[in-house]
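Next up is one chain by itself, shown in structure tokens, the form predicted alone.
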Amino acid sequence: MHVTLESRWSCGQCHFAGGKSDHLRATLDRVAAAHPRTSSEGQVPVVRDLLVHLDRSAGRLGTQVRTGLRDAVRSGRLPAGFRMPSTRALAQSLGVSRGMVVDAYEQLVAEGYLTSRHGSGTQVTSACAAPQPADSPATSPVVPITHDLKPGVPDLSTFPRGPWLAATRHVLSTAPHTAFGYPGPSGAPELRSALTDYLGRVRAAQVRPEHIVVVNGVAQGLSLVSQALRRMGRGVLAVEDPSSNRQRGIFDTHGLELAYAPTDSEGIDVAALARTGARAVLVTPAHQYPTGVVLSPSRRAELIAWARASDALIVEDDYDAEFRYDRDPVGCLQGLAPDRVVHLGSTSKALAPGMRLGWAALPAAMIERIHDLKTHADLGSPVLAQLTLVRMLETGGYDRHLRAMRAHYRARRDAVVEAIAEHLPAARVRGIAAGLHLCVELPPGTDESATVIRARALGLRIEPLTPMRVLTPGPPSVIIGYATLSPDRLRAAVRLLARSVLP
């Protein structure tokens, strides 16, 4: 028999070791008549679960649960300083009389197991608590990360609460009731709506709101789009090299195959990809991660004209677009081939990745199949965040949100690169013009992966490119995520940047 406990508070008003059975159950009665206890902050206790494991064919009842408790102690199912449940509650949960959780717990107390004071409950005893392995991380000394440069993260802080507060306000003193049943799979039409003229005036994006299906950030959008291909035939699924290595798990859990292609300079290599066989494409033109490079004018044009000979889907993840400072606006590749391009957005960068809310614009073979997976997926996304976020393209918000965003990352963008020209002047850095990320190529004959550790024992956080590669090696690189720090630590992570970079 399995009983699962859900205890208030221990009344820890009697001192279990040299008292008498009888005093002990007299005390506890009286506790237990009382008010139910709080803390000393007044708030209500913690409710702890306890399992306790009893066969009652076997007899014996009192023998189990002395055992079974203190074969919890030992095993560290209780740890050390756990709070028992009161003997009522206990043998009230178990089925069995309190005197038999009583004797157990004067047992256990001392056998040394338990300990009890006055006004502190019984609780469990550091000296019998399961000890730790002797290679357990937690027994290991490890140094905090005191800068990091992960990238991917947006500066958290600046979430545009004060305007965000005031739309979701708007939206839940107008919206009708029934904007709160069940979401559309493909999204509220307002906030598709709205998408089409963002994505139009922003991004050159030629979409109907028909086309949009609005998803919970770009992952869902991959993992639709990647279970799409493999219904539609297409089982093989062409990356770029370097590329994500967290996206790859997506794609092998729906089980398409990869390829690669080699990027340079201006982007994907497209005679490469061609060779590769495959039908479907994932590019980052607008900022290539991890390399920070643009697909040029040409390759765009090369890539267009591969699709259309191919019968090939190009898939396009726009993630950091928005985010650009010493070039002009790149449009995005839907604009040039609707009919080819599945675009793919979010407000992760823009906004705050916890709102999980992005969108993909598709070519129209692909819109009822996705709307199925969307549908069968989770019924929609959530009503109030998009019903909020349309008010906030509606009133400007959004916009000026962003034009604040560019200047603030801008200063810390400018603020990495030359603390590299200073303190690690042999690197070369390259991705600096758009995003929130920068790629540095460490100084010839660097040790990668030795600077990466190195690094971390210092407190830095940075990511290697070399994981990133499949095809061909290249020169030592790491990737550093800017917007999460101020302009002083970021200079202060590059002189550890510096320290730790050793031939």
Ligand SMILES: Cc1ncc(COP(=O)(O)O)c(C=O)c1O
The other form holds:
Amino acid sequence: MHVTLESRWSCGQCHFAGGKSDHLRATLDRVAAAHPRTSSEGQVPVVRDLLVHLDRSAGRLGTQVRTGLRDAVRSGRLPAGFRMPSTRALAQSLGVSRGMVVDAYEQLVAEGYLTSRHGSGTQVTSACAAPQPADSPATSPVVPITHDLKPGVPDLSTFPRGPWLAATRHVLSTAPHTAFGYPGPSGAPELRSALTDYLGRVRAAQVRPEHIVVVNGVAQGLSLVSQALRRMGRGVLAVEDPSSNRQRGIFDTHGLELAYAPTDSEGIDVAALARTGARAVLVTPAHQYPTGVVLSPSRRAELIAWARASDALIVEDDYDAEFRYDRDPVGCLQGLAPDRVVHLGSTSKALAPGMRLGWAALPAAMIERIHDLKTHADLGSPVLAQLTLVRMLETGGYDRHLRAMRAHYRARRDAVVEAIAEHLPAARVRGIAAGLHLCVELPPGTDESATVIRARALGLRIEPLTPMRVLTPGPPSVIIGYATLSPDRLRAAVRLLARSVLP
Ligand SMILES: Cc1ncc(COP(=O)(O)O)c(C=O)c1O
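The form predicted together with this ligand, contrasted with the form predicted alone above:
In what comes next, the whole complex appears, and the chain from above leads the way.
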């Protein structure tokens, strides 16, 4: 059935009217992009009209209304959060009875496509925003994610807005005009100097300001290092198995070939790494991603010995090292071999990933190359955020925030560990000493992917470990990011996980 939608949106400043379906799709896209659902000025797009074109000669008008609206939501033409017109207004504009529209709304609420709340009308459910697989039955319910344990995100509600605002205000009122020129591709000298102190103090790094390049997160650091490795004739990068599958796209983009070295309870297997023949390796020594293992002292020594013996480079992804709970702090690898290690870190876990602010501490031999690549990438990272971070570091605001966050996340981690012991006693929890995620080894014989699918059907999102493995099989496991939910909600999430685990 061909359905045409027509809509008019108003934000008080302008007005759009749509016609036939293709045009409408473009119009809705344009309007959605131009008008966020709720802006800081409190503007909310107001739906004045929404037309479902009906074929009156075909009969079954009620079904046509229901199907037309459902298709519009499923295809994404009505975006998540879209405020549906009142049943009276829609019935009037479609020329059908109000009861027909009420029935359609009720059916779509029951199916999970719409949400109806007293006082705020009917809206498209946020979980419906993603397009559905073409073959899923038209009536399959879309279960919203109620417990999201996807790793990688800190608790965004704890961003230190007050201290950051005070630091920004200080920078804006004291920095000379010249500070707002191009920052230089390596970053603001003040930040490189402050990071030298910070990384030496907190991570036992051995750096000088001229060895630091400020980057837009570890991701950009990896991108620049990948390009540099290719140009240095090191086209094969060894990575840990398992490791972050999201990062593999970066290496692929820059034409690096990957080799895989297995990890065990002490971290990367250095003998297996040596057998790959690679002359560069990416490791996560402070908290292996995803298993959470801390690289043991003997493996650290072996890894550095391997790098020296084979003229190799170690890329150290220090992505969540600020958070440690039950163990003494472990210094970074870079501090043991500054000539062999590229150290990458960022504020993504300590503050928020949206900052896109990080650093690379480089061996002397790579500085010029990375400096050039950063110049060609973007002429340097935004300067205001850099100077604000300097102020946070100098006033102790950054350290105070981290101290508070360690206690905050520790309580969350404890809640997960205790709940797993209670509700899933046959599971083994790994990697709990540091970071913002842990690894749950499911009871032997558990079907990992079926568990993840069942969990999703209950509104729980967890990450399976198997897609992060390449060559080395391992026990069925899932990764739990515990940073974003309160201890109570984490306990509820673990109960859902326990319900999802079937042998
Ligand atoms: C293994 C790993 N490294 C690094 C990062 C952080 O990347 P960025 O600093 O670009 O935000 C993440 C984020 O989740 C990660 O999982």
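Between two forms, the rigid core is defined as the largest C-alpha subset superposing within 1.5 Å. Note that the coordinates shown come from a computational prediction; the quantities given were computed from them, not determined experimentally. Positions refer to the first chain, counted from 1.
The rigid-core alignment places the CA of Ser120 2 Å or more apart between these two forms.
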